[in-house]
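Given next, in structure tokens, is a single chain: the form predicted alone.
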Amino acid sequence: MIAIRLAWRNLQRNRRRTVLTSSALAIGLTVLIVQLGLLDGTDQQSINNLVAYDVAHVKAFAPGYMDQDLPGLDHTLSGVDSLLSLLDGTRDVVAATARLEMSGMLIHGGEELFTRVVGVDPVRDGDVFGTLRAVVEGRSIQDETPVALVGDRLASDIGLGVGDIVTLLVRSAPGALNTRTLPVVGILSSGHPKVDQFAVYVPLSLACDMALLPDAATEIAIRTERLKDSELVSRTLARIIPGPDWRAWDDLAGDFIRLARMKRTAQGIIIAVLALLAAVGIANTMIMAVHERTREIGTLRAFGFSSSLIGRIFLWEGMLIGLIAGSAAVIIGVAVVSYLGVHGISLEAYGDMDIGYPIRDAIYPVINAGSVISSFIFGLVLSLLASWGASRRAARGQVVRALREGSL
């Protein structure tokens, strides 16, 4: 305790040394803090965003869908009815339903676009996918009726409204043109780009038609019980219905997930460039504090103080800043972090500029315990190796040496 209280009062009695070198670690393990709630923010949203709108929580298509590099109607999966009624009985699947998607354009006026035409099941998709709700002008897809959902993005980029009609033109799968005039319906807004500004959504019913292949889908998407079982529910389905190809989450979204991964290193770049910033702030400063005080580390080994104890003293004092610019940065980080998880940190400057990442008006940080607890620790033990040499220095100081010349 004598080596706390010590390292303690050497710290109020330099209070202004004190302040900047905690001030320093504090900014940097703030920084630090905040990119960490950005980054598992934009993950968290990145894959809600995935999950409810695009890859579910485990897909099926049919052997070689998946291979291709645009992907058509040349491999769909048939006798669609038949293999939802068997997983409706199937145990950890919570819910399924069919999806036909293929290229098309979008004609309204004289504007031309192209774009994703994807049948939807109108009963079964919003037990799986969250796109029938998102819904903000119109209604959405009720039944079987010909009728078109667009993006808000897409309609915006064509000048489309409800009420518009607009005429599809597709590629069947036999090779022929195929087009319907339809109304459209409804305009959604669901925060992930390829859904809002590259989709028109129909009844699946029609899309089998326009793709004149009845009772047939490119793909069977499954909501599960949690997102972390669907590899175990993929691998699951794959033994019990063998013949799909099926895959979980994670595999279908692999470009995120390598992306994330690129980001996070580039992150760990950084905390490496703040952590060789502050390491040298800290250990500049317990360096100076053994030069400016060599004569009472002399005096403290001649009233009997051993060498070690001097040393701890010294590491007393990196961990005490370590954990004064760390309690700070956790307050401050924590606050700033807070404050942007609920107003948002606006995207709007980049337009319609593609990030990467399936998020387009806002990115929300959220706060991560570990996030925040490695952080922390981080800052003390950066503090610990910073004053680690200094300790060894002062341990090593010759007592005559340190009284008569001032030196250690």
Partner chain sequence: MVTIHIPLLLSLLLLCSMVTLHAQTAEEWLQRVDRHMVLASAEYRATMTVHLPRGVERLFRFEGKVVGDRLGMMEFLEPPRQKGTRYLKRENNLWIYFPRQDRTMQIQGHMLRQGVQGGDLSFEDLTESGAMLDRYRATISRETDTTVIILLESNDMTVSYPYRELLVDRRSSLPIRIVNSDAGNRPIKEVAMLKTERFGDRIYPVLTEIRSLLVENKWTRFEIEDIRFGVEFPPETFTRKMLER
The other form holds:
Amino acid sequence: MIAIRLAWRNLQRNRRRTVLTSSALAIGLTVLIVQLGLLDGTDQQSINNLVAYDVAHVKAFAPGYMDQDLPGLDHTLSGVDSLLSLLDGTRDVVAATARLEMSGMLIHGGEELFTRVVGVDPVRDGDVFGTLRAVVEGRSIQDETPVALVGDRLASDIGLGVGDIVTLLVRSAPGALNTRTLPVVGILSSGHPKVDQFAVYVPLSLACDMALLPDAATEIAIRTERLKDSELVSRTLARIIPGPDWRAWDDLAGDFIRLARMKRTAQGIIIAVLALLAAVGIANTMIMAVHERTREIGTLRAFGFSSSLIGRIFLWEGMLIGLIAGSAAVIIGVAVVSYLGVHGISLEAYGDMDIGYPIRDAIYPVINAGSVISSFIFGLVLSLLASWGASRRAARGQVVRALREGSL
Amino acid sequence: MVTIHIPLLLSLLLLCSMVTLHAQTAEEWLQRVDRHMVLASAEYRATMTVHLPRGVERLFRFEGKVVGDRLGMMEFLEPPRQKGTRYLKRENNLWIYFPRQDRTMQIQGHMLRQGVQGGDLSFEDLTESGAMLDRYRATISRETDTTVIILLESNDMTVSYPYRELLVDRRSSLPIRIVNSDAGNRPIKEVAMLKTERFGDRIYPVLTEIRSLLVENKWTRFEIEDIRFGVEFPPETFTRKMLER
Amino acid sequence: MTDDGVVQVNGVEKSYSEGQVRALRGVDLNVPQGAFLALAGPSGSGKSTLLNLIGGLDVPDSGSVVVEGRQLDNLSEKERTLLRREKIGFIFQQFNLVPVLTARENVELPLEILPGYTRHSRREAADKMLRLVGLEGMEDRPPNKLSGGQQQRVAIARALVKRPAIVLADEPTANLDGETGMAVVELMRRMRNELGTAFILSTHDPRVIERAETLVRLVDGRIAE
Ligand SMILES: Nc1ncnc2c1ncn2[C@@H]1O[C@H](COP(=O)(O)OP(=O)(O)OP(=O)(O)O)[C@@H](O)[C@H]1O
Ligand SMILES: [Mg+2]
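Now that the form predicted alone has been shown, please provide the structure of the form predicted together with the partner chain.
Entire complex below, previous chain first.
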């Protein structure tokens, strides 16, 4: 207790120095908290978008499909109708739908774009994916009538609008080229670049016709009760319906998750450097404090304060700086993240640039208790480590010299 | 032995005379076309002009060696940015070598059918030189004094253009115009032989225009500057080693 | 030598700088309980060195120092720390009050590390001590709001609050003007009278020497009779 009290008093006495030192750390930790909030928000939004428009909860593919660099029609699922009715009667499966996806060209006048042609089940798709509900202009795909939906980015890239006629050119499974000319009936806007920029949606039956593959699909996508259970459900399905290659969402989003982790690491390094600077500041302050208070250290030692107790006084000083800085950072950081969480950080400046996340328009940071607490603890640990040296030095000094010369 | 040979010789003679007198069936016409067009082995230098819808034009110059539709090697001479880039085709495999990065990339499966340099000529088009007779059923749809229109229909759906229409010049037995269509017989591309030249007993198109029928104002022109047929290539010509030399 | 002394020093030698400076060259000293002893001598004669050895802040090269029956050179650093904590009070030339603590907190300081004290009893003991040294009403002042003499009184209270057997004061008046210094010495004597604590003061102030009951003179590291 006396160690904390002395530490606290000393901090109060050198108020300016304390404020300066803890400000540096507080800024570092605030940046960390905001940054993590940003990352957490980005991850959450990304995952939401990925699940809603891309990877669903669980998917089934034909074996070998996922091994291709650019998945084509070489490995497709057949007997899709019976597979779907089997899934409909399976526990844990809330909804299931089939999609047939292939590479192709979208042609409109003099414009020609590489795209993914995605055949969607007009009835079932909406129970698994949000894609068909992401129509912002025109209407969605309602039946097997040959119509197309395109993303808003793709549309604006080549000046497409609702009612325009486009031609799709694909390579069918056997190899022959196949084309269809059909009207665009709706424009999609989801936030996921794959939907908004790189895909054209058509009714599943049309896609099958174009691929010359009746009753086939490149994937069956499933919605489960909870995203968290997808891994489990995937394994269960693999057991009860062997044959297809079953994958849970996090497996499919692997690239994204790896990327997110990488960004986290990269940003972590930047923050670590920032924090290190702050820690150097603390270390410096603490060494200065030990230096200034040598005679005091000698006096306390003469009174019978043990060297470890002396060390603890300085350790506490550092810790308190960390506590002050951490508390300030938590308050400021949480406030900033909350504000940004409501107002969002516009991505307009990035324009159509691919920022590597399935997100656009704005990022909404979120407060994640784990992130905030770990930032706080990180600050404490950092300040503890920073004051370690000074503390050791204070504890190790010789009493006689400290008293006589005022130096350790 | 002799008794076996006589009918064979006879039928051959008969066939030859029929062909020279006047080709009648669609198959025969196609055979004659293939005789001009199929390259058992050849070495050439050519330019390719890719015209894109917005008026952008790109010019490529390259040298190539082919043996049927099995082996092919191509090297870009122009533009400077592409100079030294080589393509190697062996059976169904295609490799591209980029000298700047000293890197080789293998093109597989459907990528083979991608247009080269944004043009309408796919890797497959560039390197394939097989006989049409093997892959299509042919019928004559119309005949005039100077031309024959032959319709081709794929036996299966494994070719890029399951339906093709050839406008063959009676005199030269060369297709002057080819319309390539998709699986539903919807036209996709039109190939026009704008200029031909005689090389010994072979007539070969030296200026060809491939026009997209889907994308407005997009075409590719292919001009042979120099070609030699029946070249004997050393066995190592079509190897990875020569590609990356 | 009598063995009832609170401090017994026998043939102590101490040198510094690898033997080049011989600070003490065989010192014998017996300090009885309740003594009021002045250690006099010129600068560099070894007064501080001797006090440090008695206080267990340092150990002799040879010879022995016994405090309250315990031979210091046989004790570990830890044990010496404990001995200091319980038995020895220190007063310094520069007062050495902890600047961030009030007078009362400074006095409470030695009790913080002793068992058996509550917050309340510490405060009571400190206030009582401050009253005894005549600083009633100044308990809450920080050191920089006290005069030199008042600071040294706080230091005396701090040294005495745990009722040590012995108080070691290294030139306690050197930083005070004559009159204040005398008052401080008088206070110490009075405290000795009241509490029975032995005092050893190092000094070269003749007026302090005058007020000592026992005088030991050190010259070149030896006791001069
Ligand atoms: N830690 C040390 N390292 C080196 N020499 C020392 C040390 N402490 C004391 N000395 C030397 O030992 C001798 C005795 O010093 P000491 O401080 O005991 O004398 P003193 O009588 O207290 O003198 P003063 O009246 O100046 O305080 C001196 O020559 C001093 O320089
Ligand atoms: Mg001295």
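Numbering follows the first chain given and starts at 1. Whichever C-alpha set is largest while still superposing within 1.5 Å between the two forms counts as the rigid core. This one's a predicted model, so the numbers in the text were calculated from it and none came from an experiment.
Core-superposed comparison between the two forms: the C-alpha position of Gly37 differs by less than 2 Å. Relative to the superposed rigid core, Leu382 undergoes a CA displacement of at least 2 Å between the two forms.
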